[in-house]
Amino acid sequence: MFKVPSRRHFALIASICTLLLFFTYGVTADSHSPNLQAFPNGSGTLKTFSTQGSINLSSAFFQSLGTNGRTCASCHEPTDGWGITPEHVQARFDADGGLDPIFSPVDGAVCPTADVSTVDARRQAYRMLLTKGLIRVSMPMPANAAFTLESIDDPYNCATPQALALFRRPLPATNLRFLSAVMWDGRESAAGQSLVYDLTSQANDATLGHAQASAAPTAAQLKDIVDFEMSLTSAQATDNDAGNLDAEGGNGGPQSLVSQEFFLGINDPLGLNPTGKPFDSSAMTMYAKWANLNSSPNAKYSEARAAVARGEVLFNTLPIPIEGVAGINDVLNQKTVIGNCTTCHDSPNVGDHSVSQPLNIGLVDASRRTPDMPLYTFRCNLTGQTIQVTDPGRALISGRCEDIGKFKGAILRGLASRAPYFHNGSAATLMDAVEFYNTRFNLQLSSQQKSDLVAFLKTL
C-alpha cells in the first residue's frame, strides 16, 4: 500500500490538484487559467503574465504527446515557477504511490532498469527526483572528444561510456525570451539559429525522450508549445516580509518584467555588447527606490524593504575576487579578476548571462561530490591532465577538455518558487547558495550581508 498523505500534504495537494488534473489527464478545449494568478511559495507568491491573455491549459504544452503519460507540465509546473520542487514531487508520490507520469524509469529513476515493482522500490528508484528534483540525463562520450574517460564511479552501477548518468534540475519554462543558451549545457542552441528554432528543437527532443513518443510531434504542436512558452513572464509578486513588490516605487513582479529590454550581449562584461555600451555592474535596479523610503521606520514593511534594497546593492557592487573560473580567468588570462555578482549575472533585472558563455565555478568538483552522485575521471589528451567531476557539462557537447564542468547560468527571476538551486540541486536554500559563493570566493560575508542578499534574491 502507498503512504497515506499527511494533513500538510492534503492541503498542498488540494491547492494544486486542479492544475495537476490538467497536466496529467488532459484538458478541455476551453480551459484557461487567468493571468496573474498567485501561486504561494515559502517566501510569498509568484505570478505569471501571458501575452496570450491567459494561461491556455489546452495548449499542447499540457497534452500527453508520448507513451508514458507525461506532458511538458509534468516537469514544468506553474506552481513551482514552471519547474519542479522536491516538496511537490513528494506530494505527487504520496498521492498515488509513485505512479504519476513524472515517475517514469526512462529518466526519473536513478537507472532506467531500476526496480519499480513496489512502492518501496519506487521510492528508492526515484530518490534523486524526490529529494532534489533531479532528472537523469543520459549522454554518450562525444566522437570528437579531446579527452578520454578513464573511470566511472557510479553508486547506481548504471552509467557507461555510451550513456553517462548526469543528474540535473529541469530549467523553468518561463521568461524564455531572455535566454542566451537553451539547456544547462547549451546543447539545444544551434549556431546561427534563432531562439524559436532552438526551443522547437528542444520541445521535439523532450517529447521523443522524456515522454518516449513513438513519433515526433507535428509542426503545429511544436509551434503551439513554443508560442505558449514564449508568452510567459514570471516573477515573485509578494514577499512575506516585504509585502507587494511593486509598492513604494518597487519594480518587482512579472508586469514590469514583460517590458524589460533584452538582446544577446546586453550589458556583457567582456565587451560583447553589440551596441558598444560599456558594462554596468548595477544590473539590478528593481528596488533602488527602497533604499531611501520616506515611510516611517515603524511601518509594517519598512525594515524588510530596506533589507531588500541593501541586498540589491550588494549584488551589484560587492567586490568578488574571481579565481579559477574557466570561462573567465582563462579567457582574460588573469589569475584574479575583481568582479561582482553581476559579472556573471549581467542581464539587467533578469540575472542570466546575456551571451552563451558557460562557466565552471566548481560545483562539480570531486571535493564537492555527495554520495548520491556519480564521479567521472577524464584525462585531457593534449596535456595529460586528470580531471574528476560529477558532471562534465558542456564538454560532452563541444568535445573540448577546457569545457569540462562548465554550465550556463540560469535566469534568476522566480527563484523563491523553485528550490533547490544550481543545476545539481546542491544548494537546498537560497542561504545555501549564498554560502557557496561566500566560501568559494572567500568573501567573508557578515551575517547581515548574507541575510540581505537572501532577502533580495527571494524577491526576484
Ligand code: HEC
Given for the second form:
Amino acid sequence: MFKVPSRRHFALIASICTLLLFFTYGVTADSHSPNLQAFPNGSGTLKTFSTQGSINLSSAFFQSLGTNGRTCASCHEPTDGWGITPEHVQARFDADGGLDPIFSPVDGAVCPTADVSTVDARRQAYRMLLTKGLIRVSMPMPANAAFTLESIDDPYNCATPQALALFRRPLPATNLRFLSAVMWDGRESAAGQSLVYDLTSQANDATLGHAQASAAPTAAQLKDIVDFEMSLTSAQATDNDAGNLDAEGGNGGPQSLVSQEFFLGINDPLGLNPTGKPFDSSAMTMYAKWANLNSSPNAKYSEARAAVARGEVLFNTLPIPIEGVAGINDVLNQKTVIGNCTTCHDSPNVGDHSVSQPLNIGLVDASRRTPDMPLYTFRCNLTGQTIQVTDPGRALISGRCEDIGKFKGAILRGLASRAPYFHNGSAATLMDAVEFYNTRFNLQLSSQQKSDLVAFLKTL
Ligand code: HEC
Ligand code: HEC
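Form predicted together with heme C structure, per the form predicted alone context:
Below is the entire complex, every chain and molecule, led by the chain shown above.
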C-alpha cells in the first residue's frame, strides 16, 4: 500500500523535487510543491489548488514563529486536508517518542502541567491529540455572562472558571474564502470587519497561543500567512470507487470549487440572502449529471457514481424534522421545522452555513458525553435553568445563555482527509456522522440511504 507521507516527508519530497528540477532543467526553485499534487486518504485522493501557482513551502505558514517549534502546518497539514488526523499524529509520536513540536503541553496535553518527562508519560498526556486529534482550547468565563458556572467535572482535574478546557478539532486552513465565521465559536470574526482582517487577527493569536511566541509576528509575516491560506482551495479529487470526480460531467475536485460563487448570506433559508433570492434546498449540484449515466464507457465506475448522485439528492431533499436546535427552532418559534441537510449546510457546493448564526445541534449534551470529556454545569441567571454541556461554544464569547452549546455550521469539503468529525471529534467516520443525524432527528434511514450519503460526503 502507498504510505501516506508525513509532514516531514512532505518537505523532503518537495526538496527532492526541487533538486530534480535543478538537475533536469538547470533551474533553481524555492521550496514549492506543485499545484494539484494528490494526497491519498482512505477513499481516494485530495488535491489543493493555490491561486499563487504552487504551494510555497517557505511561506511564513511553514515557519516556526514562536518558542516551541510549532508552525501553522503542525496542526494544519497539507496531507490531512489542512487539518490533522489521529493516524498521522500517532505516526509523528512514534517517530521520536512524542518530541515533535505538536506535542507541546500548552494545548496539546490534557493539562498544561501534565507530566511529559518520559515517553509513557507523554503518551498519557497527549492522548486526546493521539486518539482524536483534539487540541485543548482554554477560555475563561466571560465577565458579562448571563449564566453562572455551577460545577466542573474534569477527568484531568485541570479546568478552572478562569480557564475552561475545551477539546476541539483544528479547522482546515483551506477554502477560507467561503467562511462566514472564523473558529468553531466564531470568536475571530469581529463585527463589521473583513475576512482578511479576521484571519490576520487569528494568525496573530495562533502564533502567540499555539506557538507560544514571545512577540507578535510582523505585519509582513501575518500578511504572508493570510495571503497563503486565502490562496488555497481543496477538495477530494479522486474516489477509489467512483474514479475521477470531474469525469462524465461530475463537478468534484478543487478546480470547479475555485470558481464557486460565494457571498455572505448566499442561499440563506431564513431570508438573509442580500439578493432576496429564495432558498433552494438543492444546494449541492456537483453530481447531478451522474444520476442517469449510461453504463459505458466507464462501466466500472457507474454504480459508484450513481450512489454518489443518490447521496447528493438525499443531502438536498431528505426531509429532516429539526427539533430542539437553538438558533433555528427558537428563532422561528416553531417546535418542528421540516428542513434538509442543506437548511444548515446551505452554501452552494461548499456546505457551510452562509451566515454566521451558530447552532446547537446537541453534540455537547450531557447524554452524549464520553468519559474523556469534561462536563460543565451552568445555570442561566434569568430563568434558573440548569444546562450541562461538554463545551459551551459560542456562549463563552457572547455571554448569552441562549448560546450555550452553539457552534458554526462547518465547511464540508475535503472531509475524507480529516476524520474524525464535529468540533469534538465525536464521529470517528462519516458513517458515524450520518448515524448522529439519524438518531438525533429520528430519520430512520435505511442502510442504503446511509451508505449513499456517505458515498456522497466522501467525494466532497
Ligand atoms: C496546536 C495546533 C494548532 C496550531 C499550531 C495552529 N492551529 Fe489553527 N486551529 C487549531 C484549532 C484547534 C482550531 C479550532 C479552534 C477553535 O475553533 O476553537 C484552529 C482554527 C484555525 C482557523 C479557523 C478556520 C475556520 O474554519 O474557522 C484558521 C484559519 C487557522 N486555525 C489558521 C492557523 C494559522 C494561520 C496558524 C499559524 C499561525 C495556526 N492555525 C496554528 C489548531 C492549531
Ligand atoms: C440543524 C442544522 C443542521 C442540519 C439539519 C445538518 N447539519 Fe451537519 N452540521 C451542523 C453544524 C452546526 C455542524 C458543526 C457542529 C459541531 O461540530 O459542533 C455540522 C457538522 C457536520 C459535519 C462535520 C463537519 C466537520 O468538519 O467535522 C458533517 C459531516 C455534517 N454536518 C453532515 C450533515 C449531513 C449529512 C446532514 C443531513 C443528514 C446534516 N449535516 C444536517 C448543522 C446541521
